[in-house]
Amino acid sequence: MTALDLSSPVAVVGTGTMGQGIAQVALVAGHPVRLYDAVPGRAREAAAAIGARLDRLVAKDRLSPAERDAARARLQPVDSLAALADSALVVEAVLEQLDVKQELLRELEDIVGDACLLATNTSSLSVTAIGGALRVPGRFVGLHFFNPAPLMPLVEVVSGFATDVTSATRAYETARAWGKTPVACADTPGFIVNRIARPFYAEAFAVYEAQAADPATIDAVLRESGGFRMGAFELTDLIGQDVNEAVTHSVWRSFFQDVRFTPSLAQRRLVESGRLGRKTGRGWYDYTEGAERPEPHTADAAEPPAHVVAEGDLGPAGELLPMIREAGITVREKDEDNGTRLVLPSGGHLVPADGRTSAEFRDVVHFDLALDYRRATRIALSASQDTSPQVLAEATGLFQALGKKVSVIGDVPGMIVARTVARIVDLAYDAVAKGVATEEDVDTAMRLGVNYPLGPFEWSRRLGRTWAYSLLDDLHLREPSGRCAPSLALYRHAYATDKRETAS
C-alpha cells in the first residue's frame, strides 16, 4: 500500500493550532488542501494565517516564492462539509470531546467516498471509541501530530481495534511522504509518548512532594546530569499545568486508575491556584516582568579526598574511575562481591543511586545517574541526617574535583535521574510486551516526540539488563504503594539471559 497521490485532496476539519499545522504540512508536501471550521469565517482566517507562515518560510529560504504561490493556490477554505466530498483523506482536529468527534465523523461518512481515509489527531481519546460511531470503522485511523506540526517530525499512526491494516499502512506511508517520521502504535491510553513519558513528570513531582529538593534543583539535575533538554517543572510550565495534568488524568482514568499513573497532588494545587505556567505568568516559576529565576542548590567548595578505593563493579558509573585518576586522586581497585562503592578516606561509602536510602547504612552517600559522567556538569548527592559531615564533604569534594557542580538533595531512594529513567524503561518494556509498539518505534517516538537524549531501550542496553529492575524492586519495598513496582515484562527481561546462561 502506497502513500496518497499528491493530486489527492486532503481536508482538515478544525482550524485551531493543530489543524492549521497539519494543513500546512499536507500543503507543503504538494496536496490540494481544504479547510473547514464550524465557526463561520474561521477557515478563511486560518488560510490567511497559513499563508503568512508560508511567507516566513520564503523569508528564511526554506521555500521558494514559486513554491509558496503554488501552495497558496492549492489551499481552499470551504463553508460546508459537503465541499469535502472528493477528499482522499480527512483529518479532524476539533474539540477533544468524544461525542463531538463522533457526530462529525458520522456526517463525514455520509459525504465522502468509500475510499476516503478518515483520521483523528486526538491525543487523549480512544481511537477505537471515536471510530465506533462509524459504519465502516476499518478506514478510520489516528494520526497524532505533535505541536507545532510543521516542525515536529514525529507522527503516531494509531490503529483502533477495528482499523484495517491497509488503512493504517496508507496513513503511515502518507505521513512518511510528507517528510514526517511515523511510528505504528496500537490504540492504548496515551499511545506511545504520553503513556511512557508520565514518569518524567511524576518522579520529579514525587521528589518535590517528599521535600527532598526544590523545582530549580530537580530541573538542573535532570538537564545537567540526566541530559534531558528541559527539566520537568520548566517543561510543564511551558506546556501549561492544566494541559499536562489533563493528559495525566486521562491516562490514569483510562487505565482504570492504575497507581503507576497517579496524578500529582502538588500539580493539582498549582492548577487550582490558577498558576498554569508561562501563559498565566506564574507556574512552578514566576515569569512576571523583573522576576528572578531561582537558582538550583549548589554545594560550597569542599576539599577532595586524597585517595579512594573502588570496590566491586561500578557498572554505568565505571567511567568515573579514569576521571578520578585524571584529577590527581589515587584510585585503588578491589574486587568485592558484597557491594558496588567507592570507599572514602574517612571510611564512608559513595554508592551509585539504587532503590535504597542512605539512612539504612552507616555513612553512605548516594550519587545520581548521569547520561554521561564525563560530560555531565552537575551531580546530585543524597545523604541521611545521620551521615557524617566529613563523609559528605569528601563526596562533594570528589565530584567538584572532576569539574562538577554538586547538588545535595534529601534521602530519597532512586534519587532523581535514576528513578526517572528506571520507571521510563519499565513502562517501555511493559508497552512492548502488550503489543503497543516495537522497541525501535518506542525509542524513535521518545527521542523525537519529547526530545529524550536516549530512547528507553537505548538506556536499558547502556545501563545493563538488570539495572532498572533491581532499582525499582528495591524502591517498591521502600514505597510499597505499587506505583514503582517493576512490571512482569521488565522482570522477564532482567532474568531471561541469566537463565539461558545457567541452562547452557
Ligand SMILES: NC(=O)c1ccc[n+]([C@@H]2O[C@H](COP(=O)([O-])OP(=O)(O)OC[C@H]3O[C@@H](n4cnc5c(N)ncnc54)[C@H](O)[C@@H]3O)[C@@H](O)[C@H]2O)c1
Given for the second form:
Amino acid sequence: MTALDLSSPVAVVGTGTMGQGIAQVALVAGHPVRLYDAVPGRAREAAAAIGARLDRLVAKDRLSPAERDAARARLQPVDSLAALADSALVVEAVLEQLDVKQELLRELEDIVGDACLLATNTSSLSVTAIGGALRVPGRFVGLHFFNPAPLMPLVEVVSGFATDVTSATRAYETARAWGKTPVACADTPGFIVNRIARPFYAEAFAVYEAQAADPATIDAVLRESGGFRMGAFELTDLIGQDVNEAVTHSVWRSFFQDVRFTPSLAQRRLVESGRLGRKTGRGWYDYTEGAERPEPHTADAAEPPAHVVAEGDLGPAGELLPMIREAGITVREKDEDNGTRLVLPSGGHLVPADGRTSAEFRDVVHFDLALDYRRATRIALSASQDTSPQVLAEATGLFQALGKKVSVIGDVPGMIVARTVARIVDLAYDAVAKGVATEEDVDTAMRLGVNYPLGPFEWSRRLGRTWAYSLLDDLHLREPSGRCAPSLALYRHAYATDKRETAS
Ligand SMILES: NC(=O)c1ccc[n+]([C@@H]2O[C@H](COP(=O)([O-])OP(=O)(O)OC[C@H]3O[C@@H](n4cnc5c(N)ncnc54)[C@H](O)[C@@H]3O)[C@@H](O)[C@H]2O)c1
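Please move on to the form predicted in complex with the named molecule, as the form predicted on its own is already shown.
To see the whole picture, the full complex is given below, headed by that same chain.
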C-alpha cells in the first residue's frame, strides 16, 4: 500500500489553527488542496494566511518563488462540502465535539467516493466513536498532527476499532510522503503522547501539593537535572492551564477514572481562579509587566567532604564516582553490598532517589536522578527534618564541588526527576503491553511530540531493568492511593524473566 498520489486532491474541513497547518503541509508536499469551513469567508481567510506563510518560507529560502506560486495555484477555498466530491483524502479539523464531527462525516460520506480516505485530527475523542457514525467506517482513521503542524514532525496515525489495515497504512505512508514522522497507534485515550506524558505534569504538581518545593525549583530541577526542555509549570503556562487540564480530565474520564491519571487539585484551583497561564498574564507564574520571575531554591556554599565511601551498585549514579575523584575528593569503593549509598565523613548517607523517604532512616540525604550527571547543572537533595545539618551540609558541599547548584526540597519519595521518569517508563510499558504502539514508536512519539531528551524505553534501558519498578513499588507503599502503583507490564519486564530462570 502506497501513499496517495500527489495529483490527488486533499480536502481540509475546519480551517482554524490545525486545519491551516495541515493544509499547508499537504500543499507544500505537492497536492491540490481544498479548504472548507462552516463559517462563511473563513476558508478564504485561511487560504490568504497560508499564502502569507508560504511568502515567509520564500523569504527564508525554504521555498522557491516558483514553488510558492505553484502551491498557491493548487490551493482552493470552497463554499460548500459538495465541492469536495473528488477528494482522495478529507482531513477534518473542526470543533472538538463528538456530535459535530459525526454529523460532518456523515454528510461528507454522501458526497465523496467510496475510495476516499476520511481522517480526523481529534486530539482527545475516540476515533472509533467518531467513525461509528459512518456507513463505511473502515476508511476512517485518526491523523493526529501536533501544533504547529508545519513544524512538528510527529503524526500519530490512529486506527479505530473498525479502521481497515489498508486505510491506516495508506494514511501512514501519506504522512511520511509529506515529510512527517508517523507512528502507528491504537485508539486508546490520549493515543501515545497525551497518555504517556500525563505524569510529567502530575508528578510535578504532586511534589508541589506535598509542599516539598515551589514551581520555580521543580521546573529548574526538571530542566537542569532531568534534561527536559521546560519544566511542568512553565510548560503548562505556555499550553494554557485550561487546555492542559482538559486533556488530563479527558484521559482520566476515558479510562473510567483510573486513579493513575488523577487530575491535580492545585491545577483545578488555578483554572478556577482564571489564572490560565501566559494568555491571561498569570498562571503558576506572573507574566504581567514588571513581574519578577521567582528564583529556584539554591543552597548556600558548603564545605565539601574530604572523602566518601561508595557502597553497593550506584546504578545510574555510578558515573558520579570519577567526577568526585576529579574534584579532589577521595573515594573508597567497598564491594560488600550494604545497600546503595555514599557514606559521608560524618557517618551520614547519600542515597540515589528511590521510592523511600529520608525520614525512614537515620541521617540519610537522597539525591535526585539526573539525565546525565556530568552535564547536569543542578541537583536536588532531600532530607528529613531529623537529618543532621552537618550531613546535609556535606552532601551539599559534595555536589557543589562537582560544579552543581543544589536545590534542597522536602522529603518526598522519588523526589522530582526520578518519580517523573519512573512513572513515564511505567505508562510506556503498560501502553505497549496493551497493544497501543511498539516500543520504537513510543520512543519516537515522546521525543518528537513532547521533546523528551530520551524515549521512555531508551531511558529505562539506561537506568537498568528493575529501576523503575522498584522505585514505584516503594513509592506505592508510601502513597497507597494506587496513583503511582507500577503496572503488571513493568513488573513482568523487571522480574518475570529472572523468576522463570530460577524456576527452570
Ligand atoms: N490546537 C491544537 O493544539 C490541536 C492539536 C492537535 C489536534 N487538535 C484538534 O484539531 C481540531 C481543531 O482544532 P483547532 O485548534 O484548529 O480549532 P480552531 O477553533 O482553531 O478551528 C476550528 C475551525 O473549525 C470550524 N468549524 C467548526 N465546526 C465546523 C463544521 N461543522 N464544519 C466545518 N467547519 C467547522 C470553525 O469555524 C473553526 O474555523 C480539534 O479536533 C482539536 O482537538 C488541536
